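Only one chain is shown below, in structure tokens, and it's the form predicted on its own.
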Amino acid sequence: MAAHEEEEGGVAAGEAKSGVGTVAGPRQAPLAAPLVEYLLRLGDDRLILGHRMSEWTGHGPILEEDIATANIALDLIGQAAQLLKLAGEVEGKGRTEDTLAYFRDGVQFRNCLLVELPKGDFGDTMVRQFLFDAHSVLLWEALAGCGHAGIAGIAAKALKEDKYHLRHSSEWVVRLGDGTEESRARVQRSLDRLWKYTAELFAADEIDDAVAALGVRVDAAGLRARWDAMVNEVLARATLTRPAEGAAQRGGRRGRHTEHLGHLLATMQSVARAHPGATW
């Protein structure tokens, strides 16, 4: 397993961290103020998350699915330009969301690792969403009622697009998985692959301690039961065995990521990159 976690680049449930603020090993990136903590690992889910989808336009397997999938990216994009640009303003630093989003290297980003993995096949794609998304319609909901105006109010738009998105990755695994043996095998093996990242999703730490100090409060434990019976009542429907619980991938919210992570920002950072200051 030792292997496994370097190739990856996580780190697995367990691991020790040095203190506040950094994160053991030799990838280091020191922690800024919670609220702005918080919201970029909100934003970067959702930029990296929606750059992965992108990557399908031109290549659905369908001409339907080519405009969902491009969709789909359109909203997330759409979300991480309004979380980022939250985030700098509360930071105050006169960052923007470009800045944030196409000036920082990998150890600033704060995605959880499941969002950073290549799209894979069509099945690797709809299990990652459908995992993120039933996720991120559970904790809009929870922020659309928080204490912090500009949060709650992204939060009550997000949701609405949030909802199509379950329906539409949770319709894709059934479909899948309740279809020919092949698929079935397949998403289960997509399904199997993807699961050790999905605790992530669910890990407080001392970022969700201070801002919940702030209004910005979100029951982790009840968000995961949730969770837990929504994935299960689709998995049943699409036949397909949940996954036994072991050793958590995790590090992203720190900046220890994957190799994945690099080659993406990469190509999505090289206009901006190569032309700095540049308007359109």
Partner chain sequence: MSSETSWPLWEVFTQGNAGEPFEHAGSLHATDAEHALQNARDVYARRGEAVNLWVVPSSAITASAPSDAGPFFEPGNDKAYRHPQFYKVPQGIRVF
The other form holds:
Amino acid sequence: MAAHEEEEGGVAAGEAKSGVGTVAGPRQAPLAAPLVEYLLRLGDDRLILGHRMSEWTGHGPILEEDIATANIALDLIGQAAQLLKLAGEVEGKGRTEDTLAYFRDGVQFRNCLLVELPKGDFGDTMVRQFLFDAHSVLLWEALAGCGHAGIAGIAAKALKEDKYHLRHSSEWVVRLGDGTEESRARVQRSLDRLWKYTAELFAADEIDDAVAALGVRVDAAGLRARWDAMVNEVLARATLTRPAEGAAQRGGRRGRHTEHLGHLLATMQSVARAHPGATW
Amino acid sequence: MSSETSWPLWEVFTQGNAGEPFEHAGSLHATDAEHALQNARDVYARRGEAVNLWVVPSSAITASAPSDAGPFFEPGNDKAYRHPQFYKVPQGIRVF
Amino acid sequence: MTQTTVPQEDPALLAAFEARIAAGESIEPKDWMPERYRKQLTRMMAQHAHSEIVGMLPEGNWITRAPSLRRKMSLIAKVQDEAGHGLYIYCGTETLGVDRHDLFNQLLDGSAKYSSIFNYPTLSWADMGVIGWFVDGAAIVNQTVLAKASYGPYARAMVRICKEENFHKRQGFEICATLAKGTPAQKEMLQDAVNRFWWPSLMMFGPSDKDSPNSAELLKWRVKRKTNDELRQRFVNLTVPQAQAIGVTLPDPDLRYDAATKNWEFGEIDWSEFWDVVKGNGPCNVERLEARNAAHDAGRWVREAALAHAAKNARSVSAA
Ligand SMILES: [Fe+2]
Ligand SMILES: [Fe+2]
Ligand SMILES: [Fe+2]
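Can I have the other form now, the form predicted together with its partner chain, not the form predicted on its own?
Below, the chain from earlier opens the complete complex, with every other chain and molecule after it.
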């Protein structure tokens, strides 16, 4: 199969006289304007995580928790709607938060991989939420004082919501870690599995540099140090072992996702895409 | 059916606005006080119904018995002298 | 649940109790009440609570597919409220000395009943609109009168619930009204959902008064305030003009306005379908119970861990 393709490719390449100039492309597709990319990252993280959390509605371990997880899902999707709306406005091509949520394909999504993983069991969900919340609270704290009024406004409101999420998720990590033998083993496994996806939360690139120039500046190293301290404190209370730093999984910021995202979007976008142009 | 133990029951009291009295909102299940507070926030204050919450283990509440109703409360009904309307103030004085 | 025979009630206590009911007083948990009253209330409240909980499933089925972010949030908030409703009412039964856990187990093992409507599948997005409009609409008709029921904790739960149900009905009707003004496919989707949910919604009010053995006693003690047929008629009278307003038809060729009674007369309800669903043979009875059991089983280690953690904390606090 591979050999056959190579042969055909070889013939085609041989015939192309101008050769290198036309076939050589950039390593990656060009990105949108930095601020748009940045807002899509923030918005997609929360849209996809909120969607995952909403999958618990009606299926939680106890009624009280059904209500709590629904609240978290609502906050996250609400934040996403604001961020994507702003992304569309900054982009200036007439895309709304709904166009962005429902009419982009997987490779156009900019969320980190951590948030798109299946919800797993309740421990997986709470550990993921905790790792994300700890980052999110610190990020909003930084952005609430940033030089972009739109982002600062969203950050100030989201900070209040996420502080509560963090309280909820960290208490659950402690309960499950320092609970029964079974729960401790389960939630340690969750932590071990999810750890390699956390590095992407901190990976700064040229988009971060570009928006910093626009006043949207976050001290990445300082944020990481504070996150480490928060996470260590909770893991210690939970009697859980912090996994060693190993090979990280990343790619979401450039549209290189896990296979899970496609299935999530196929479900999420199904109705909207079956009726393009319809109003709901 | 299962030998599972239920989470303890808590009573939730909400204060609608600063300075107002706390009112009983309902109850819920939680494993400890912090947990009960968090659940109360989600169950009884998700529409902004409260600015403060109290949670109390249901088992800690002692209620008056219905048979107490007469002896407990009726004697309070005929003590008119506890109410300001009982007292006459000379006409023309407006501070009251 | 005790299996003792119904005790002979003290006539003097019973007379005093019925006098309080007649005077419109509300009965509180520790008040004396006839054993039959306690039983009927527990049965009714448990069924109601179970209905709220199972009712999360058919709508939860579309949360992940809601076609706009606004609709997604409304639907999550709505299904979340239903969890709250179940919780409020279970708490009401706990004041009668019945543990929520025991009631829940009766739901899980299939021995308890819940509203038949939730055993119908949700097949399109329009079902989210029609359920809000019909099913929550019917619930409001029911619950508005239950808010004046004689048992204080139940009535108080109903007051809180009714406020929330109004949001449910409005968001449902708004979905329907939007679809009704939409593309031909959207209109078709809406009409289909209306056709599927109309008759099951009428069945929500329960059997006709002549086939409802408990009604007389429940009415006398103000556990119920209106008969099933009265409430059903009220629902039809409210809903028909709403259907006219958005231009959908209701699947009943016998539907007609009677100027003398000012009622919308409707056709014969297929009670064999109703009893089939109640007895467990509805289209989704099995799936609904499986889903509840799956969530409960998958959550056991979580609930146990939380208890174990609290116990450890309590020990370390008392040791300190
Ligand atoms: Fe409800
Ligand atoms: Fe209801
Ligand atoms: Fe409802």
